[in-house]
Structures are given as C-alpha cells and as structure tokens.
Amino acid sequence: MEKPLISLFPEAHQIPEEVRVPYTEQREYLINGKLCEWPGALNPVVSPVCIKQADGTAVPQVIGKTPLMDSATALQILEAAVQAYNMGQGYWPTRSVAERIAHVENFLARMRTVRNEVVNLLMWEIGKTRKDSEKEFDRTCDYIADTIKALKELDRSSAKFTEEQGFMAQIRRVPLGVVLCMGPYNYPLNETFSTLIPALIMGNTVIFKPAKYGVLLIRPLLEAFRDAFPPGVINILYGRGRETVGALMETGKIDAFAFIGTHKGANDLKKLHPKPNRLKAILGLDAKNPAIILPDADLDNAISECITGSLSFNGQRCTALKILFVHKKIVNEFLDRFTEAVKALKAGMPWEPGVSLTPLPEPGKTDYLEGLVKDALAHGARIMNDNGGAVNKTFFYPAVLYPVNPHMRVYYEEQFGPVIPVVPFEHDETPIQYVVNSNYGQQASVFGSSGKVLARYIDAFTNQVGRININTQCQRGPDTFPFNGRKDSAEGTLSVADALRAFSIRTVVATKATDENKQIIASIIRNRESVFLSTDYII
C-alpha cells in the first residue's frame, strides 16, 4: 500500500479548493413544473469521505440534507404525472417526435453547464474517483445524444406505409403512460438516466426517485428539468422508498416500473400493484458474474482485465467480476501476479490523481464484507494479499480469498464490494455447472486461446446469461449493445435502441387499400391533420 490506512483520510485544510462542496440543506423538489419547498423532516447526507481531526480520529463528513417526504406528498406527485399524461390525451404524449426531441436537447444543453458541480458531488456522495465521476457524467450526456439519434432513426423507419394482403397501415411507437424510475447508488446519474431519458422522450410522464445515495447531485439539475419540460412531465420524489414508493404502486396508476437494484426489492414493489397485467417492468437486478481463466489464457491480459473487472469502483458494479474460477495448472502463478497487481493500486480520496481504491458509501458495508471474509476463513479460505480485509472507518482494503468453495457465503452471495473469491478448478464442468445452477444470469467472462474450448463455453452459456465476454471483463458498454440478463438478474433489455422500445408500444392504423381510403389517408397527411399519421422525415 502506498500509505497506511491510518493516514488515508485528509485533514480539512488538505482538501483542494476546487473539489470542495458547500453544505447544502435541500428542501426543493419538482412537482408539476414548479420547484416547491418541502417543510418537513430532512435526511442527512453523510459522505464516505471522513475528515481527520486534531486527535487523529476520522469523522464522517455531513455534506447536506435532502427531503424525507411522506406518502401524502408522493401521491400528490403521482397525481401531477397522471394529469399531465391525461389518459394519453395530455400535451406531452400527443406531441410529435420532433417536438419531444427539442425538449430533450434543451435539457441536455442545460445539463452540460453543471458538469463540475455534479462531478464533485459524485465524488463526495458515493466515493467515486474523479476520473470515473467525469466519465459517468460525460457518458450520460453521450447516452442522451445517442438516444436522440436513435429515435430519429426509429421515426424515419416508421414514416413509411406498409401494404399487406389488401391492407395499408402505418405502425408507430407510442408511450405507455406514467413511469416510475428508480436508479442505483453506484451509477446514480448514468444508469438512472438510461431509463429516465428514454421514458421521457417516448412521451411518457415520469416520477423520478433518486438513488438512496447520490441524492444531492440531482439538485443542480432541478432547474434544467423544470425549464426544459412541460409541467407534470417530470416530477422528482425524495424520501425512503418504503414510505413513498409503496403508496404509489398501491394506487395501480403506475403503468411502467423502471428499477435498478435487488430482485427482492423489485419483487416486493411489483406485488403491491393491484393490476400486475397492466404494469410493465424494466429491471436491472443482481448479478454474480464469473470469470473463468483457462490454462492457456494470456495471463497478462487476464490479470489486467480481472483487476479492473473486480475492483473498478471498488467492485460496486452489477457488471463487476464477482468470482474468479482459475484452472489449477495456473492458479499459483495467477494469484502471485494478481495480488501484486492489487498491491499496486493506489488507495486514497476520490479526487487524488491516480487513485483506484476509495471509501464505500453504504453504512454498514465494511461490517458486511468483514463477515463474508470471516465466514470464508472459517471454511478453509486464506487471505492471499497483504493487508487484505483491513478496515478504517468507511474504507475496506481488497481481500483476495483462496481457495473458495461452495460452503462459503461469498461463493453465492453478491458481495458488491472489494472481496475477490478465487475458486480452483480442474474440469470445465465445474464453472459451467456453477453458471447453470446460479440464480443469476447477467454475464460471464472466459479467458483462453483455444477456439474449440472457448466454443464449448460459449454454447454452454448462451442460454444462461445475457452476454458472454471472451478475453475481456464483463461490462455494459458499448451502449448500443443489448444490456439484459436472465433468471433473477434482469427483466427487459436496455441499450440505446432497446430502451426506446421498452418504454413504448407499437400502435397500428390500418385500412383496406381501396382508392377511396388511400385518398382519405393522403388528405390527412397532406393537410397535417394527425400527429400519428405522418410521412415527415426528421433529419
């Protein structure tokens, strides 16, 4: 380690001026196009960054407060979204694609102006490195721009008429209704907006509940949301989910549920909806993505990819590599080189240049990870790296555990943190059966050089996971690729194009292809009497 854990946290005067964030007591929330003041209780925002005191102790930094709304306010917000949609007759769902795109472009322009403020809050609220925080912001902006481009392409392909079996028809995509969007704390901007923006641009009205951690960083965007969209189209709800979201679902007025979190949380909320057949769910859930390192793998590449895959943002990613199966022929060399690579990672504060390992935002997370490690040790594992599992307040130094077996919790549980279980194997059937029998089915990575062996893994996994990565870590991007999962890992598919489809439904206007009907349709189009029936071509 570059510095002892005891000196990890800074004194107040050591924090660079350009990354400091002011204490913010936020009471504003957005409802029906207005920023209103919340008069009730507030929830403290505690940063994972602790500040070293004169006596040498480190104290968590409270950087602000956010509204703790109640169910009554949640229902008022719901009513604003319901009225704005107005059973599909509202202003927003009846706008043309070009008009909705113009609103989103306006929002994107305003969003870009608050980049530094949002990036700093990402660092302070969730402990994400400056480099990754900047990447998350920029990638989100790119995602919005790509969504606009994809919708233009989709609309152009829908501008034509189809003739089949004596009928002529135009098929277009239309909104679903009122959408509830809930994102995760690890990507409170990017993954949240990967559902929020497609839902909006397709003509739905939205209730957006920020992630549990990463709440203040939405505040700089409140005015952009207010000014860029018509009243009631986007409404922002704060507070504890059990006190607010449950009340929304119980009304039956939520038409689509976009949620990124645990499968248990998603299931519990879906059960509250009284009309489950009318609720469309788009879910990104748990994962326990394995990496399989075969005896003929390029170890330089495999170790590099597995380090990034298991420890990028401290392993707090659904796409992280959460268990490594390493062939017995190479496991000793792999562990020697892997632990050296872990040792080379810089631990520190999010804004420090070159830092890789940072504090964890979830209260109680270090205790949970310590419990996983103790359980593994009790069942025969060893900590293979120096300082593995060391803790200082909110910081947990990565622990490489070996040999891991099915008796250990970490073999099955999604640790969502810097604990790396390594399982030795001799026969291909061992990792294959692990994936087949797993409750999760998001992704898998396989490292090797034999086409014949890799082909066997590919064919074994195609009906088990949503993506198979050859000689590379599990990941979401590029955003044009489908992002989905099987089993308890997802419901629906997200990508730039897929998300537009996920938050809409195809509607057909059809008539018999007689001369009289053709003349009627032509008149409607020529006189621009319908938003739906149109051959306009968006450039």
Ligand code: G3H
Contents of the next structure:
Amino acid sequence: MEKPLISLFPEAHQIPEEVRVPYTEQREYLINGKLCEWPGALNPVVSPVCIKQADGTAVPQVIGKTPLMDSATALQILEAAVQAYNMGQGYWPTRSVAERIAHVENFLARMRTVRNEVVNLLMWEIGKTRKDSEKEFDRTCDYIADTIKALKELDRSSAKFTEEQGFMAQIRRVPLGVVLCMGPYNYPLNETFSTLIPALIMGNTVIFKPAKYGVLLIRPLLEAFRDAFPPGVINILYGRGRETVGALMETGKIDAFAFIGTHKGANDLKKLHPKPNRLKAILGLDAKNPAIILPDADLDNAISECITGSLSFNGQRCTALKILFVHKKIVNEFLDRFTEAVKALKAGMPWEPGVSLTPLPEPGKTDYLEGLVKDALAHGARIMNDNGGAVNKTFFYPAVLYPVNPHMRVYYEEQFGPVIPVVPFEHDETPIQYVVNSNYGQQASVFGSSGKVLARYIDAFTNQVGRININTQCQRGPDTFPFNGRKDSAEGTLSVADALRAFSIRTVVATKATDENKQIIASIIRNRESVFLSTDYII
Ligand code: G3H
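Counterpart to the form predicted on its own, namely the form predicted together with this ligand:
After this comes the whole thing, all chains and molecules, with the earlier chain placed first.
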C-alpha cells in the first residue's frame, strides 16, 4: 500500500479547485415540462469522500440535499406521464421517428455542455475515479448517438412492405406506454440512460427515478430534459423507492419497468402491479461471475484481467469477477503475483492521478465486507495480501481470501466490493458445477491456452450464462453486444439495438393483396395520410 490508510483522506484545502463541487440544496424536480419546487423533506447527499479535520479525524463530506418525495407527489408525476401518453394518442407516441430523433439530438447536444459538472459529481457522490467518471459520461453520450443511428436503421427497414401468402403488410415498432426507469448507483448515468433513452426515443413516456446514490448528478441535466422534450414525456421522481415507486406500481398504470438492481428489489416491486400480464420488465440483476484460471493460462494476462475484473470501481460492477477458481498447479504462483498486483494499485481520492482504489458510497458497506471476511476466516480462509481488509471510515482495502470453500458466505454471496475469494480446484467439474448450480447466470471468464479444454468450458457454459469471455475479464461492452443474464441475473436483453426492441412492440397493418386494397394503400402513402403507413425513411 502506497500510504497509510489514515492519510488517505484530504484536508479541505488539499482538494484541487477544478474538482470542487458547490453545496447544492436541490428542491427542483421535473413534472409535466416544468421544474417545480419540492416543499417537503430533503435527503442529505453524503459523499464517500471524507475530509480530514484539525483533530485528525475524517468526516464524510455532505455535498447537498435532494427531495425526499412522498407517494402523493409520485402519483402526480405518474399522472403527468399517463396524460402525455394519453392511451397512445398523445403528442409524443404519435410523432414520427424523425421528429423523436430530433428531440433526442437536441438533448444530447445540451448534455455534452455539462460534462464537467456531471463528472465531478460522479466522483463526489459515488467515489468513481476521474478517469472512469469521464468514461461513464462519454460512453453514455456515445450510447445515445449509437441509439439514434440504430433507430434510423430500424426505421429504414420498417419503411418497406412485405408480401406473404396473398397478404401485404407493413410492420413497425410502436411504444409500450408509460415506462418507469430505475438505475443503479454504480453507473447512475450510463446504466440508467441505457434504458431511459431507448424508452423515450421509441415514443414511450417516462418516469425516471435516479439511483440511491448519484442523484445530484442528474441536477445539471434537468433543464435539458425540460427543454428538449414535450411536457410530461420525461418526469423525474426523487425519494425512497419503497414510498414512491410502490405507490406507482399499485396503480397498474406502469406498462414497462426498467430496473437495474437486486432481484429481490425487482420482484418486490413487480408483485405490486395488479395486472402483471400488462407489465413488461427489463431487468439487470445480481451476478456472481467467476473467473477460471487453467494451468496453461498466460498468467501475465490472467492476472491483469483479474485485477481489473475484480477491482475496477472497487469491484462495484454487476459484471465484476466475484470469485476466482485457480487450478492447484498454479495457485501459489497466481497468489504471489496477484497480491503483488493488488499492492501496486494506488489508493486515494477519485481525482488523484493514477488512483484505482477509492472510498465506497454505501453506508454500512465496510461493515458488511468485514463480516464476509470474518466468516471466511472462521471457515479456514486466510487473507493473502498485506493490509487486506483494513478499513478507514468509508474505505476498505481489498482483501484476497484463500482457500475459499462452499462453507463460506463469500462463496455464494455477491460481495459487490473489494473482496476477492480464490478457490483452488483440480478437476474441471468443480468450477463447471459451481456455474451450473449457481442462482446467477450473467457471465463467466475462462483463462487458458488449450483449445480443447477451453471448448469444453465454452460448451458447458453456453446454456448457463449470457456471455463467456475467453482470456478476458467479464464486461458489458461493447454496447452493441447483447447484454443479458439467466436465472436471477436478468430479464430481457439490452444492447444498442436490443433496447429499442425491448421498449417497443411490433404492430402490423395487413390487407389481402388485391388490386383494390393496393390502390387504397398506395393513396394513403402518396397523400401522406398516415404516420404509421408510410414508405418515407430517414437518410
Ligand atoms: O454494473 C454493471 C455494468 O453493466 C457493467 O458494465 O462491464 O462496462 O463495467 P461494465
């Protein structure tokens, strides 16, 4: 470790000017095209970044407050979205694709102007490094631009008529209705927008509830949302999920539910909907992605991928490597080199150049991780790295645990933090059975060089997880690849193109291909009498 944990946190004057954020007491929220003032209770925004005081103690910095709305206000917000959709007859769901794209392009241009503010808030609210915060912002802008491109392509292919078995038809994708979008705190911008933007651009109206942490960073975007979209198309709800979102679900007026979080959270909310058949769910949930390191793996590569796989953003990624199965023949060498690589990671504040390990935003998280480590030690594991599991306030220094076995909680539980369980194995069946019997099925990584052995793992895993990564860490990107999961890990598939499908349904206009019908259809098209029935397409 580069410096003692105690001197991790800065004194106020040591914070560089360009990353400081003003204290913001946010009362504004967006409803029906207006920024209204919330008169009620507020929720403090407590940064994981602590500030060293004169007496040497470090205190988490409070950087602002956000509205703690109640269920009555949540229902008003819902009503705005319901009215704007107007049973599919509203202004937004009846716009042409080209018109909706123009609104989203306008939003994207406005969004790009607040990059610095959002990046700084990402660092302060969730402790993400500056490099990763910038990446999250830029990746989100790219995602929006790619979504526009994909929709143009989709629209071009929908502009043609199909003739089949004496029928002629036009098939287009249309919106689902009112969408509730809820994102996770680890990617409060990117993951949320990867459902929010496709939902909007397909003609749905949206209620967006920001994540638990990473709430203030939506504030710089409120005016852009207000100005870029017609009233009621996007509405933003703040507050505790159980008070606000539960009330929305109980009305039965939510048509699609986009949620990234735990499967328990998703199930609790889904159950409240009185007409479950009317609720389409697009969910990104828990995961416990394993890495399997075979005896013939290129260890330089495996270690570097496992370090970023398990520790980028302190392991707080749904795709993080959360358990490492290392073959007994190489486990000692692996551990020596892996723990050296952990030692080389710089701990510090998110804005420090070259920093990798930063404080954790969830209150009580360090206690939870300590509990996991304690349980593993009680069942025979050892902490293999210097200072592993050391805590200072919101900071938890990574703990590499070995040998991990099925009696330990960390063997099954998704730690979502910097604890790295290493399981030694001899036979391929051990990691294979782990994946087969796991409650989760997002991704797996396999490191090795024998094609024959890798093929065995590939075929064993193809019906278990959504993506098998060979000699590469688990990850969502590129965003054009399908991102999904099986079992308790997801519902539906996201990617730039898949998300457009997830938030829409195909509608068919069909007729018997008689001369008379063809003439009627041709006249509708020629006279531009229908938005749906049209052969126009966007260049
Ligand atoms: O937290 C889950 C994210 O979708 C992971 O995305 O693999 O690009 O970090 P990532």
